[in-house]
Protein chains: 2
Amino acid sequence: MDKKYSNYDLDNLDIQILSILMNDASIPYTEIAKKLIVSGGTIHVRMKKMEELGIIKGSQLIINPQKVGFDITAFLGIYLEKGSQYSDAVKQLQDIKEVVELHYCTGQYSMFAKIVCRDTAHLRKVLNEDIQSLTGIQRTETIISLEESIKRQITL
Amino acid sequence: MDKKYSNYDLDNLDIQILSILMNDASIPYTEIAKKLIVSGGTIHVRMKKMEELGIIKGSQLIINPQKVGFDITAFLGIYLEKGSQYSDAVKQLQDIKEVVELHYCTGQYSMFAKIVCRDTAHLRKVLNEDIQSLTGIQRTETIISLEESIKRQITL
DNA sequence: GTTGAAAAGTGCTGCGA
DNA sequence: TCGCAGCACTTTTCAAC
């Protein structure tokens, strides 16, 4: 058994470093280990490890998205005409870049998807064209986001 | 007149540069520079521009939900009694941190958010007790998520 | 605005406890 | 396993173009 389910290999500081680093992962290792009471070294090495149990997925510099233009974040929900088209599906989302959260999942929807555009023509366009036509979907609900209140990640 | 409404003071390499750090922040300036062919300075003086326009919001470092215990990704759509009590709501959910995004929004739910839970007891939890319990929410739908397939940044 | 190099700070590694 | 110290690398700054 190399792997186990929960992956529960965490102490409190492990917890500590991914919670100051997840808000913000330019803070750097001597300032953590300061407020955590460690060495420096200590922290690396807790990085370390927790990167290679895949815990740690990398760091990604946060934009504003309507800073660069894009102003519509909207959720669709779609319809497969057959569940066994999943698989394809995702393949074919994956090519059309405003889509940037896809999900299987249960409930009314087959497939639930997360798409940023830049305006309402641009919306329209990716609604119309790029997705209605895929093969292997049926229809499509839109909700559309008018004001993103909240946006974090989870708290350990 | 201090503000445009498109922020469009991007040119190409700004946008290159976002482009890079957007998948991978560890990245150093230097090899930026070496990669789009400018010195490091300019990375540094073009990275300090958006900072201060606001553009780049930070870093974060991302996480395996999974590998840290976190099983279950929920959306929640909200039906308020009045729409009125939104910006009431908002304040109340922003406590409960299992909610990592929050969406005022059209269509058929006044809100939407999303959940992210440790496995079903903590699910149930967070639904009846948490969030039912809130004052203003009429009822809501939940959509489980079996699979994220996608999950990226807007391409630029 | 860009460059190139010097100064300051950070990350990494090995030895000792 | 943790902490300390030295080396390598990166960021930051700045005078000059």
The other form holds:
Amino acid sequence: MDKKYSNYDLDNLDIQILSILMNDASIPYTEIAKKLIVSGGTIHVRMKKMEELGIIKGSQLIINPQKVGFDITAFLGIYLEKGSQYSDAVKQLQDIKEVVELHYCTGQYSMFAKIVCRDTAHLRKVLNEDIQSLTGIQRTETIISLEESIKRQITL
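Other form of same protein, the form predicted alone, not the form predicted together with the DNA:
We keep it simple here and write out only the one chain, dropping partners and molecules.
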């Protein structure tokens, strides 16, 4: 990282740029520049700086899993045999495409995962054959989501 940006504070323009793009990442920089009454180059420089700082981690296309045949979302509390097996478990879980989020957490579980499956048979296969058979995983507890009511980014 460039040393001149090491203690970078977001200013109002940065926050406005981020807020617009967090709402719709497909908006061209030139359109953002017009909205904020600055040059397109200013938007480009600010975005590059925020990417270099790790403030912006990337952009992505978000699909509706149900529209492509994935009707079951479940949360999985994972118990490890030993805490020291965390890194190995993460490496193994990365290979299971149905695991879309994974968190190392406090509380009763060692890890907490979000998995997306086509149906209950697919969920059973992912749990029994893919996840519970991994080295270091002692057991799991599954919570099936009936509806996602809120999903959003932080507000700046």
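For clarity, every value in this text was computed on a predicted model and none was experimentally measured. Positions refer to the first chain, counted from 1. Throughout, rigid core stands for the largest set of C-alpha atoms superposing within 1.5 Å between the two forms.
S.K.: Would the C-alpha of residue 42 be classed as shifted by 2 Å or more between the two forms after rigid-core alignment?
M.R.: Yes, its C-alpha moves 2 Å or more.
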